[in-house]
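A lone chain, given as structure tokens: the form predicted alone.
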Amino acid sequence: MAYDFDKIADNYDSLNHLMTFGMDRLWRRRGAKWLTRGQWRPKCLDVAAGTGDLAFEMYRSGADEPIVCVDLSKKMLEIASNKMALETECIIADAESLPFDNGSFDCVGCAFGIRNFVHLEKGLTEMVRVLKPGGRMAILELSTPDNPMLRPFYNLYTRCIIPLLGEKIAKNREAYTYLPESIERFPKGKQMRKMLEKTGCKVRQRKIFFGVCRMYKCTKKQ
């Protein structure tokens, strides 16, 4: 069962930031950016959009408004709704069942938020569902490195101090080891290619540092 993140949403963004260092603004727009690329205005959707860095990146890179925004807590919903200076759509809705008709959007963004699908595949669908043929998603998630020597670095800080944080800042120790235990279990690699080749779509993976965190460019086969 996915966390209820309406009781970390007031310090999500500030521990987000100082966990990655701040690379994960870097990360989505690298995201975004790839989304709108060649595209004039593209309608654009942001699913388990959180507190909304994603739809704000997505529209950096010139989507049209409004961006619309999508998930199942009220209160993230609320912060992005609030922070951002420009026209969005925010709605509480279940990502494995989206409130769209089909081909609704030319792209397609889910940043470090698909980890927390109680069915996966069925949000995969969805997600591709309401995507036109010939149009865009990319995936951002946080993943494990792949190198063994990296490992139990990123175990250590993973496991011990990001909990800590979680528990001196937000106060809230489960959320944070939640977290990590989330990323573990999450399917990586081949594994997600192919369960996102089935939807329909041509994939491309990219690791981003050391495999941290990676993306999955889809494109939706015509």
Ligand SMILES: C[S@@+](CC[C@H](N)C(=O)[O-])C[C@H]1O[C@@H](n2cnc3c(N)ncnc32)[C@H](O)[C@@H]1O
Second form
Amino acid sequence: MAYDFDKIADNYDSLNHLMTFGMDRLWRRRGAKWLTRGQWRPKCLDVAAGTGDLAFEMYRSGADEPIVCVDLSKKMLEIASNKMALETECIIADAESLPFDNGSFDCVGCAFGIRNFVHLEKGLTEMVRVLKPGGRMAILELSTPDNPMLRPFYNLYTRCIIPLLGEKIAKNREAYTYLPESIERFPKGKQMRKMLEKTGCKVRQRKIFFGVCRMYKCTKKQ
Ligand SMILES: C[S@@+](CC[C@H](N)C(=O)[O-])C[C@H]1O[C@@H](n2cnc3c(N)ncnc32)[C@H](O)[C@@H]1O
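Having displayed the form predicted alone, please output the structure of the form predicted in complex with this ligand.
To see the whole picture, the full complex is given below, headed by that same chain.
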């Protein structure tokens, strides 16, 4: 069963920015810029949109309004629609069964959401289905750095400091213990690229901040 983000919605944004030293905003911005590059007012979908920060970056990068936000969590989407100075259409729906016709969007983005899908391949296939041929999909996901020299620092930070921050700020140690565990279990690099290629996309991977974040740039084949 998918984790219930309603439980941590109130403190989600502040903890995110704190844990990443504000870099999460830059990572989403990078994804949004690639998605919208060279397009005039593309129609964009933010999958597992949460509190809508990727949708906001899509807007800043020139996406057409309304930007469609899909998420399972009602509370996360409420925060998204309240904080937005832009027009969004927020829909409570499962990424594994998106309520849109084939080829409905020029761009599909998903930031830090796919790690939570129950059936990853099903979710990815759905996201590509609703994308127009030639359209772009950007997936941002947290991952473990490849460099073994960085691992002790990474492990200390994610296994000790993040759960502590979760306990103190979100009053939920469990959720922030689950976070590093789910990152370690999740496919990355070549494995992820192969899975995405199977959905019918050309895929390039970019490591960001030593591979702590990865961006998969996917273009749907014509
Ligand atoms: C870590 S948050 C990411 C939120 C946001 N995209 C961001 O950039 O911060 C993960 C979000 O994925 C949503 N989610 C998990 N599984 C989902 C699914 N199958 N369909 C739609 N949303 C899902 C959760 O409700 C949660 O809001």
